[in-house]
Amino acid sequence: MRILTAGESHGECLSAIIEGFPKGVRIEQDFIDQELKRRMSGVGRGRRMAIESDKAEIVSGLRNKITLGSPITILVRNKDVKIFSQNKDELPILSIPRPAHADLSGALKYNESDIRNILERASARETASRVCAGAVCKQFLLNFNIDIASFTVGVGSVISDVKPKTVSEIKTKVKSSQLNSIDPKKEKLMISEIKKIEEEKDSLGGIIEIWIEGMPVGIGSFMDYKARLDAKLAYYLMGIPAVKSVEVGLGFNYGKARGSVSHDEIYYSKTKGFYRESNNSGGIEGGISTGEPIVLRIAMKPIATLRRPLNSVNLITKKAEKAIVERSDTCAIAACAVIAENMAAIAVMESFLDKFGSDTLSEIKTAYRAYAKNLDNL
């Protein structure tokens, strides 16, 4: 399975193009823009999220609800155009690159003076796209009793340490949360101290606890270190622009532990097979799935455009001054989870068709039910 995105912020549409989806998976559009919805939720938001109303447009790869085997295509249209492929618009030069953002980099990679040039694809506004993506294999990977949730663990200095036992569990609290949390209390600190920061014209990062519920044992391989599940789903949560670390399990504290006390004992019964009674692996060992929950930490980084803006360099006179401000978010934490679910999505269906074939939903299930009943003989 191979996804493309295209598009820019302000462009007319955002789009995704998702090429060797198995044939005869039912989709409903209703679930993607369910997806999209909560991706423009959250406390810190800014005002673009006023302005637009995603909404997923399928228009190929599906005939009935039901997925042909051809590349599906899903567009995004939005409201805030600025910028055309054919028509000359009246935006002015902008040639200041904010600290953190990719307009730097992104301007001496690519020999540009204008910056809108290079922003208006590096927006984190184009993961609108990844999600559309995610949410039709988050509906595929529901035939498999395969389920993805997050929550945010902490925003700033306020962290949580309140842990849930299931993905059921976790869709249960956040759905009365206004920042994708399980821990009430913790929550309004963390809102205060979103709503503090705004007033001083700054930004917050986070923290965000994924889990995946219901993989079986098997997905990935050691064979080759592409293969890995780990290493393809730390690939794609590092793809989402401002994640700057991925942890799996214990992640950095196995560097504090010793392993008598840090690694998963295997024990076995008839009822249960082979079974752990910790998950300090989050669900991954030797690059493969062990049946238990998989459970992934990521951190995002503080919004990159200030309205306060830090200091500069402008591209084509070479003077310091400050920052370019665009308009943002405050904290975008509860809309990075959702955009890490759905990238976490595509990563495991990807390592699921690669272990039980990808032509077709009916032969996939035969597959995958040979494999459990090998699996229970075992």
Given for the second form:
Number of protein chains: 4
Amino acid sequence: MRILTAGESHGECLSAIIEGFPKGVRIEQDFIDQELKRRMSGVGRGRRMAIESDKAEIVSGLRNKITLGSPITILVRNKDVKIFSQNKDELPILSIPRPAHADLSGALKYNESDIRNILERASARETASRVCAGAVCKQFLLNFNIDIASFTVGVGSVISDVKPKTVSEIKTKVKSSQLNSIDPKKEKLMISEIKKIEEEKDSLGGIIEIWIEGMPVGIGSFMDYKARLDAKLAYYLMGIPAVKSVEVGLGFNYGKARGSVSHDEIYYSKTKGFYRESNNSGGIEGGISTGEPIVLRIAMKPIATLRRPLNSVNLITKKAEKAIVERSDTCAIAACAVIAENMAAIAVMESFLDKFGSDTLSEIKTAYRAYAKNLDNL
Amino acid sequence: MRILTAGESHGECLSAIIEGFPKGVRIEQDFIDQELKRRMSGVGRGRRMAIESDKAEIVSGLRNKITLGSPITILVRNKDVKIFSQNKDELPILSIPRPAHADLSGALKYNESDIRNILERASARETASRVCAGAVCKQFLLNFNIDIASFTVGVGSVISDVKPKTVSEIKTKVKSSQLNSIDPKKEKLMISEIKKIEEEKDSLGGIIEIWIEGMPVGIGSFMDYKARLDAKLAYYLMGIPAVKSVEVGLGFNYGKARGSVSHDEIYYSKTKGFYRESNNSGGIEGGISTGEPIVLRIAMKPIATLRRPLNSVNLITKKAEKAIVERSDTCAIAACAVIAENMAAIAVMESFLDKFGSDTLSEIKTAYRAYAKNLDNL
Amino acid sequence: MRILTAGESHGECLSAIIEGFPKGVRIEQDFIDQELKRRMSGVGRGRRMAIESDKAEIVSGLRNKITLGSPITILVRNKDVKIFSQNKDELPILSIPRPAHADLSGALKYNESDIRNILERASARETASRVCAGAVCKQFLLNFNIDIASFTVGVGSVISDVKPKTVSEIKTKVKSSQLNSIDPKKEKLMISEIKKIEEEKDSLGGIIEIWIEGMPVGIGSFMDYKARLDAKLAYYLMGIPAVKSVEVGLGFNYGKARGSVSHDEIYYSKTKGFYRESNNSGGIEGGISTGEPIVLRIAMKPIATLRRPLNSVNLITKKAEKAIVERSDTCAIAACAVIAENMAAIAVMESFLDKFGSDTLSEIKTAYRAYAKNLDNL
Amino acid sequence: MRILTAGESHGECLSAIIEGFPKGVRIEQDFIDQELKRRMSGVGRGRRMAIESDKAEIVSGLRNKITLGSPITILVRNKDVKIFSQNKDELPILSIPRPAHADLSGALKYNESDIRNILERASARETASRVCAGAVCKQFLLNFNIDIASFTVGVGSVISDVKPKTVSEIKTKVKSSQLNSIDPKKEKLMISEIKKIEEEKDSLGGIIEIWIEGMPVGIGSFMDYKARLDAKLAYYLMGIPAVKSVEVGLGFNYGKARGSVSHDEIYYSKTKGFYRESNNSGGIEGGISTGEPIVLRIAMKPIATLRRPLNSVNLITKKAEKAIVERSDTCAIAACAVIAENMAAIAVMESFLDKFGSDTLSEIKTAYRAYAKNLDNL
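Alright, leaving the form predicted alone aside, put up the form predicted in complex with another copy of the chain.
In what comes next, the whole complex appears, and the chain from above leads the way.
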């Protein structure tokens, strides 16, 4: 499976092509739209989200909702199409880069003095097409009861220590949250913090936990360093704009622990087969899945655009000035969580197909069942 | 540039092929051997390291120490070649998996009851070939004054808060350390902790910081999520056995911070060009290098093999038993740091070549200088 | 540069994403449309071509016609959108495969009894998106005076032995041809042959020669077998539906020749530098370009769909029946030539970027000029 | 499956790493050595072949002859190790390029005046490592009764029109041939022609046909142009040094034929299932296998090095001189055939794994059988 995404923040549309997707998978456009809607929601979002109401258009790869095995093309039209339909000269040149965004490094990389030519693609708007691709993968994975959810662990100084037990518990709880939280008490504090920060024209990041349930044991590989499941998940999660930290299971705290208390001992029962009583590994040992839930944690830095702008320098005059203020969010933690779930879905599906083939859902199910049966017989 | 590594822990040799490496680069075998030696050192290492004295043999790709542009093959002979030169049946079957290692998940993945067939490749011994490949990349990068170093931030409960200023400072300080530390006081405590844990037949992990200095601004790309420099670094670092967390710059703590105090404001002076007074971004914004040092932090989990073994289950009898005890280390934090430096070197070189071409060092230098000159003229 | 294409023959649209395309290249949509029009033309085409009037819509990657360095998305709407907007059950199931098409093997591969689910993607209609991608690459290459043309060498029993000298000669001559021919006399015979075959409800293939002019010496590589320029060209040309033979230079006849008369001897003059007086190599020696025109020849098999259908078997009843008759062409040699030019453009551009980098046109020009200057100094 | 090869003609050794090869496959080193020996044989070979007696050393990836699923490393030591163990300055600089070899274009590409730095890798000696990799793939394929053979169709002016029926027929007949021929009468003429040419210090190429038997229907894909089986075969075959033409089935002659007589009509019988009475398609339609034998034809140009050397130019003095004379063959058609078989094996195995997964032979067999059973039930 190979995926390319495309599209500028104010261009005509965002797009994605997914090549090598199995034949015979039912794909609901509503499911994708629901993910796109989740991506646009959450306390702390700015005006752009009020303008857009993203809809996925699937223009290839399906017949009557069933995948054909051919490449799937998904488009998301931008409503706020500004610059590409107008004459460039009528648009003001943006020349004062925002710290923490790609503005300055991008302008230098491309020897460009109009930052618009950088930020249009560097904008997190492009993640809408990743969510489309991920939402297609999620639907594939559900055929194998592999389900993914996420929740907000922290925003600014507020950290929740509520731990879920299952993906379905997470899904139920976040449904009634404005911030993808499973901890109603802390959520209130988080929202207060966001409102306060919003008034101060400042911005916030946060911490997200992602759960992947139902992964069979043995997905990923230690045979080549590029095939490790944890490596691939880190690749795709760290590739989300603003994500600066990725952890698996106990993560950072593993560095402080000793083996005897942090490793997940192995047990066996006739009904469960091999199992663990803890999941510090986050469901991955030796680069492959253990069969326990995969648990990942990412940290998102505060939004780069502040309405009370930071110190910067005009690229043309070289004079100190305040950074440009593009319309933006105060905190996009709930959106980031949706993107993370969907990037995780892509990573996990790629490794899953590596093991079970990729021509048709029916053949993959045959391979999966034969493998599962072998596990039982072991 | 494409790299494959190979080799089992007790097979005849470890190997690596590096394809697409530029012509005209001087490669010293001594440099590689030095890295291999660093990888074998550090307090807390076990007996295997006393047996091996790894030497890199470069058997293709060089003529008189200069790369030809052809694929580079590097071999590292194992001295401790056990199983592959003997008859299988004479070797005892290993059937009690160690928690935290690939043993159980690997055995299930491959439907294998002799864990030796899993652990031979899953063993961290394979990182010797990665270090060989990385040490070749490091030598390329030094042509552009891109230099990489690392230091131990923490081991178990001991955390150092000494912050270095430069790579050369790190290099000088760790030279006189037994644990790749730049904080002699804390190093003593770390060593004590390791000794104590060793006596208790337990194991430890730790925290490492990696610095990459001299990277020009603009390496990596936000155009495709797979091309982001932070994503690629996370990919290769999380792909190191036992690494469970990767952070860039402020990392996890970004999730708790607000934008106004955590973003690196932009300044300009005639002598320095654009610069920052802080480096919370860890030298990467929008997926591309800022020109500031790249700062990464990883956490390593404790060694999986304990001499006071953990609870496990015999794969064949399904009876509860204590895990097998392969000869192992108590703490391999110094080794992990060397591996991390070298994996980072591979990631960084790949992105560097993406920008400047890859046929010959001389052409890359031309492209690099033209780019640098443009930056100056901006 | 990575390209994905998508789209079914009667789906909503065809699409392509080109990722890794350099910034700063002027792309004219008219140029693409012109190639699409050429692809639809030529004596021997069927009714579909009368229905469609393909237009490329570029919906990402450009601002005011200049590439941004971001992925380029190109859409081509199908006018003849049948099945995907209707209910499947209203459409008759196709169950009698056409020999020479993907129908039977595809149905077996995907365990599918409705051949429509196979032929929608296997149809040569998908080559419209390849032409879009190639036409973008052609425009890049023209910045380096790399120009590509093709002409029909043979159709059925008629073979032309007119040899061109330059790409511009080819371009001029084929302009006034209905069959992409540079030999007006033989063209008449070819057209007669096509008309006759059309009356007989039969089909024809043909032979095409492709010229690529302006390639500097040294593109491609013998360092890895996947990097050879001839190999890559063969890959992309043999990947065109109906193409069954690819030759470089003297091609097949090299097998019958002796070295002393077939190899291109080397000469030198101050004005020309190194040069050859013959070009039997077709501009490629040792997997890399020689600087002479690259000359390729492909053979296309006759169209698979015959209006006087061939023997086949009903997939469901297993009874012998005549193959289905999808609307089709009699001979598509002129279309195939356009597709071949554009696939060659993609191959050549990929190898070109391998040598000169890919961030911006301006940087590529710098690298190219420095290389050219070195060649002159040699 | 990913393969890298390495090694210079007179370097220490040739090497290959095969990553992603399934676990559980029995690999005989003798089989590889046999292929290496076949590669060195045939009338028309030069003195180098008398010096070398290639042996494959498998130094990773196997335990007791069974693959572990880990990367397989294969080394072939050069006996004739000249330059890399000596001081460069003692070796004469080669500065007069041979037409038809990579010498001139390579020297220009790499701005190199000592052609030795080019020809060491560009030499066909490197194909020994490809043969090693291919011979491993061949052994995998035999588990599915996929067998590959080849025979010499023509050498110089002598063309055989004997057509085989099966791979086993080819194998039997070529065994008693000195030139990989299945036509003893024509073989004599070919040998005479080679001897004559040898006396004249000239060189010859030839034409080879490759058969792949036992491929199930449905391998390869028309979903993406890079996944087509014929495209991939052309890629790997045209990537063999000296190969200038690749044809599938009727190949070039398809261009002259009409559909009604050249397409392979479809029949069905209870015992055979769907079948054809002709195989003009060469076993591939729509980019995927039909289940009939895959038939490929390649043309090899004459050896580039002539003992009566061609006109050339001294790279340093720019004076006209006769090309250098590296020890070489007169005709290497039999060697080329072995290389072609093995490159075809790699291509075919890659596409085969795409359909059936790649973790273990046992799982691949399960997937294969389930697919075969479905075909029977259709």
